[in-house]
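One chain comes next, on its own, written as structure tokens: the form predicted alone.
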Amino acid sequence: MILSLQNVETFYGNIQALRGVSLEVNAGEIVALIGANGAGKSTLLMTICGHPQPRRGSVKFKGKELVGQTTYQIMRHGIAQVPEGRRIFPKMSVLENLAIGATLADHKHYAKDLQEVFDIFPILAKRQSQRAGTLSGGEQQMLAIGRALMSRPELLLLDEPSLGIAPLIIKQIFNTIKMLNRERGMTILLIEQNALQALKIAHRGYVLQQGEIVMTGAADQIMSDPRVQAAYLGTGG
């Protein structure tokens, strides 16, 4: 096991976000977390992450806590964050946000794993001088993505890829989280709102509903669920 959050209760304030949250996630798998909106999905990776701390609970990496790390500790332990909307740095070039990927792997790997970005997503080597505010958003999702790939990282933490991109480049990014795990062997947490697209190339999957785990399982298993057909993919009674 690669990660393992037990018993975790996150806050805002006063608000309480996770409730008792207990999640596995097993080297080379992939693991969806799927939900609603203001489920606490995003809460949950960033709990992750050191920033909120919880309350109360454990996370483990590799079997060390977390809790009481601040996130650049976390992240040096090699889990690095795709977060929802993206958030690259708009007035840098493409070439610079993967270089700051980078600052935590040692620099020796730098342009092999410069390359391997630009193998995955052609488009930022053709793109590398330009601005990064300037991309489409299906190409600052890529961007975002490789600069995570620069830290070499053993976990990676996807949060919401295909939100507001088109659905071609959905297809292709879901297309290299696959390639990602099946030939790199990395390990993946997905949080995606899309819970077909999550589910179909998860190996299991969570269901996370106002801050608790109400199901959890094989993949196929919660995507075949008429509950979860029903709330989440669109089918079902």
Given for the second form:
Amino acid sequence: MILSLQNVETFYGNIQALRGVSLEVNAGEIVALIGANGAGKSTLLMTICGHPQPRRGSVKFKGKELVGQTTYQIMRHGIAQVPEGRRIFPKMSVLENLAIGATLADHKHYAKDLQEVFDIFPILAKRQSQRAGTLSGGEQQMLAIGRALMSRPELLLLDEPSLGIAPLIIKQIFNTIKMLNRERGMTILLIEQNALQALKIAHRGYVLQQGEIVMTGAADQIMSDPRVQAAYLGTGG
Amino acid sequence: MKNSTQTAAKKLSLPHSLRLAVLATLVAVVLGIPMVALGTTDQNGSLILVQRWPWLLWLAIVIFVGRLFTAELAAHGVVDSLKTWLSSRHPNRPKFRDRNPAILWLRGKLPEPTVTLLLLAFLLPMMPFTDRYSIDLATTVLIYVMLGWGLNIVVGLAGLLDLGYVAFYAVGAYSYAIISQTLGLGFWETLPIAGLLAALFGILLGFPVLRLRGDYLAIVTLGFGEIIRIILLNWQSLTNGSRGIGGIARPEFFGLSMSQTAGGDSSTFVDWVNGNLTMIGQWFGGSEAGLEAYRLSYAPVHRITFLYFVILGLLFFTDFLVRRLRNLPIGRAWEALREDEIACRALGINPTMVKLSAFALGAGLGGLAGCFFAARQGFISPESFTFMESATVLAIVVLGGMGSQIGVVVAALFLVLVPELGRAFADYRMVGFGAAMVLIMVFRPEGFVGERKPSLILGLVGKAKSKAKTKGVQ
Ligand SMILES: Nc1ncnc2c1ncn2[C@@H]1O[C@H](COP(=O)(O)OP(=O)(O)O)[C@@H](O)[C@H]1O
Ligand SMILES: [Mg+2]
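Taking the form predicted alone as the starting point, write out the structure of the form predicted together with its partner chain.
First the chain shown before, then all remaining chains and molecules of the complex.
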């Protein structure tokens, strides 16, 4: 078990966004966290990253307590995040974006890691001197993932990588996420509204509803659950 | 893993550092007994032993404190973090032959535009049309370029709106004025001190404003600029208040005075040149009278030209420093912070450290400019450091195109020369100047040089393609 949350409660002022959330991610897994808009998925991811801090509960990464640490400290333990809405650095070039991702990694690996990111997303190699803000949405998402990979994480947190992206590209990005896990053994927590796609590549899943985990189990189990089918996958499945 | 070793280091660092410090002190004392505490002097032809135990004590104290300090710095990851942020072991850095201006030029390529311009500026005093007034004016332009480059780090690169930049200029200027008059240090010794003091003030300002952004940051920095000016006005005993400080020593040229007469036991530049001229001339068999024609006689323009070369030298240094830093992780972090602070945190970047370094460096460069300003004017008073100066420098950065080195040069030329050329129009010149600024912002909202040059250059494109091909899909 690489990441574990126990009874995490997060508030925005007086509004409670997470209600006693417990969640586990084992090394080598893809865990999908699905839920409707406003369920608290991003809040959960950001709570892991220490911003906002949970009011109660504990977040442990490889056995160490993360609660109380600042975001930049937490990210240095080997966690990388692909934030909601990508948040690339628009005025800087693709190459610079990737280099910033590598700031805290050992410089020895830089060339090799860059090459690997370019192998995974060849389009980034072609666009490397282009301003990141001029990339298409899908390319920006690839850049955000590539930037996260440059820090050599042990755990990758992805917040809705399919948001606002053309279906064909979504497929490609999910294939990449699957490849990262299956071939490189990357541990991934995948947050998605796009439940079907996410559960297809995940090993296990959690369903978040109004700040509470309402269901958990193997991915195919969740996929075939009638309540999930009705709520997230359309009645037909 | 990393964390546990780090916290362990923190918990245990003090005893460990103390041990290191004691060890270093012991070594110093053992070596110091024969080398420092005991010495020999010659007295009436016979060697006698002198004892200097207090010296040894001082040595021990300095070594102990110094070693403790460096050990603590290392234990708290400061050394590691410096390695992270200033590491230039970047495989994407251009090769030496692609960045050295002389080699570039020999290969028929122009070096960086700023380097090219500075090299051209070097020739200015040698032009036939150049007179005392134009060199003086050019020096003013160069001071503003220096200030612009300093503020550019804070505003242009790190995106922190600073309306009180003049404070650091003032700190640099007063540092030189006060240090040279009380401690008797010269310009070149004081220059780094003034820069460091200003950088320290930059950090002092940085701490309270770390959480502020945009408008709030602007207001607080504006206040800071005013506070410094008011302190300068009211701390009579140190700054002489509104009457200012006069008679500030001029820079020397390797110990040679650039004035007409030299004070103390130093000699003037002119005398030194003439002395050497005579000596060399006589080697070649010239007669004293024949050489007379070649002798240099003192002219005020020498000193003005010398000052011009001094600030030009400072600019070469600054340009190199800033361009270099921009290519290092720290420089990229400044720009990333300007673009998206939250994304920076998510990448493990500590915004506090990044912001403080930008403040410190920008302020330090302002301090260097201030030190030069004081040495050039020979007289400073709080009047030279009003908000108007901050506004002018900020205008230079914005007009030049935020973050652009060469843009600052263009804008400084424009902002200093246009009002100067407009002197003939007397009262209307500021109106015309304002109109010109408005027009520029209408037609070039990004500034003169709005295009941002990436800090990393292609280089892996070819490699990436060919490797991808040979490796195939993994
Ligand atoms: N910064 C914030 N301040 C106050 N409320 C917030 C903030 N961010 C999110 N919320 C609220 O918390 C709840 C969960 O939001 P979020 O985690 O973004 O959901 P999701 O990512 O699942 O769409 C929502 O009701 C949202 O309005
Ligand atoms: Mg969300």
